[in-house]
Amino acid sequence: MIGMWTLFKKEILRFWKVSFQTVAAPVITALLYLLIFSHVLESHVQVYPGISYTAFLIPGLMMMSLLQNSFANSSSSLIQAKVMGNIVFLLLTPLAYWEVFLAFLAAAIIRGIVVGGCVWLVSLFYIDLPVAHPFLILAFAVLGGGMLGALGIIAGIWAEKFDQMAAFQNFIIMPLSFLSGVFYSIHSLPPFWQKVSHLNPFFYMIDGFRYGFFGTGDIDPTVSLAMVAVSFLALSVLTLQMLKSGYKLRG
């Protein structure tokens, strides 16, 4: 397990060495969302009875930041290695494909949780969030980070240049994040768009994560947990197959 542990440490150090860019920058972005939306809508919107809009917003911003940074960690590492040509040093190592997968996945989850945790710490200056179900919070954080970490590996393997990676993030990750109920409850949408929202796996991650804090949400948290777990498993199987076959990694 020394090889897998070494690759894991390398991935952790890779983002930690530039933590101002990889941790502080997304936290500041989430803080700006919080300041703007809470200032404009706090006195006009109450999504759940007894829960202020600012409180409602914070778990969504935490999870959105967690998901986006988990994806960014694994995808950026692979695309940089491919473009710079040093992916060969990873392919020449005596690591099994599942060891590479676990190392990248674990590092992506940790970066996501670190960023999400920092958003939570900053939010304490505004409001003290309740914690109704800590196990659900942890479960959705780990599964959500794992799901986006696996998706990041898939994107990093598929993309051959930086603009393809940017397109993947701008046209898939960002829209799914913003249309997942971060800033609103899907019950405020027309029936058609509520049904469309149920097709978005990000919705289940954010709604289940929010349920862990407040004990209330748009749907049953067990349904959300099952959907996220199945999505994570499916993406993990696909990622392992791509790594095993050497798709777009070996000539």
Contents of the next structure:
Amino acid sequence: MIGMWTLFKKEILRFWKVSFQTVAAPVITALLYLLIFSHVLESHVQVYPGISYTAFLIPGLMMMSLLQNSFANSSSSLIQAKVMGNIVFLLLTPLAYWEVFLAFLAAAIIRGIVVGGCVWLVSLFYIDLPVAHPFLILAFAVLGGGMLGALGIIAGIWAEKFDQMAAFQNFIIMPLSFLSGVFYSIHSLPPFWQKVSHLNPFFYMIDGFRYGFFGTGDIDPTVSLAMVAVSFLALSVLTLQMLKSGYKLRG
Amino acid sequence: MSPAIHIEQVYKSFGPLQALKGINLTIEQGEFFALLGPNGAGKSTLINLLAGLLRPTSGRLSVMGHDVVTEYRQARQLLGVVPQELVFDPFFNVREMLRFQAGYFGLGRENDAWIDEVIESLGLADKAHTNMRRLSGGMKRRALIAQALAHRPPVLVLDEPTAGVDVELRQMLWAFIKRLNREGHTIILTTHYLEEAETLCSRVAMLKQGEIVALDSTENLLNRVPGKNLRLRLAPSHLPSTLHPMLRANEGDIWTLALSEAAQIEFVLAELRAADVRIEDMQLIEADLEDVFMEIVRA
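Starting from the form predicted on its own above, please write out the structure of the form predicted together with the partner chain.
Next comes the full complex, this chain leading.
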């Protein structure tokens, strides 16, 4: 247990030591989105009755920041260690594959929640956000962070250079998060694109998370929770298999 | 008592390349052992197999009786490895990094005294709070050794520990490693500096193209090469043809001849006198591990 705990602590310290880059910067980015979109759309768009567009936007931005930063934590730690070569210090230890998985995963979830939580704290200056189902909020935050943390481990193991990691981030993570209904309700889309959105696991994370605040959403939150939980489990199994087999880590 | 290292019929292939071809090797506890061989002989592959960084294509390796694949936890707990490349984690300082490394092996605060001792012994005390990025090459090398020792492993493997290290640091490192050996640690090293292996190691294995071509005590290996070397500076720089069978090396006007016994000197001198070649300088040198190495690798 000490071994796993040490790795978890190291992963937390790793992002905390550069918190300007890993926490402050994504919070500022989310706030810029909030300022611009709410300024432009506040008086034109109302997604749900009685909920202002700014209020609608905040949970989406929180979740988007959470997901992107959970992914960034595990993926950047692994790719840096691989490129720098210091991954050997981890591979030489008696840590089991599942201990490495849990430590990286937990640190990724924490970074996501810290960034998402900071977006929320700052947004309190703008608007009083309701909290309808706090446990649902927490469940989506943990499962969403876990899913992207696992995806980050997969990307970190698979990528051999920063270029490949950037491709993973820009061609998979970014489109999935921007097209998940952060900035709009999918009901405003044509039927075909609504169906496409249902294939995006990020949609369920955003919608369920938002339901936790307002008690209303595009679909039933239990469906979202089930979809997110199943996706998380599937990705975890894949990640554990990769770590166990030593894929791209042990020749 | 189980041996420190036991390697049995180990093969390792990378695609079509056979890096190791049936290695058998046993290293007893407390030995100071050298693994020698030219670049690409398979030394690092063998070390990486021991460390679990690679998996054998077939065969078994164990550390103090624990199989490195099936009992990897116990095997890795007993093994410290100093990698060849100067790798480091850029986020932390020396002490933080050593504490993390010990922590991965399940050791907590109770191990801090040992970490302080390692820091002190390797001359890292005034750098303990310096970020790894800011250390000089020599300091990084010391930190790497400290990292391998953080969990107090009884078996220590050093892959080219003195490559690119200045003389002073090299001597300091060897003094420290000798002390570890005296205290009971088993030391296994690969090195390009053969005189290091000669003065430090009690036993030597020589690898060539994935096979062990010599495995013996350093003394026996030295006895394999006939006698002594006679190094001569000649004017004019010309060696009579009768002496050519004895020639080992020639660089400019320096000629090195291999003698099976000291009495051959008389013959050499007579031949040179007859050919009217003057001796400007002469040295009689004991054959060293380098000669054995060259002899075996050339064979």
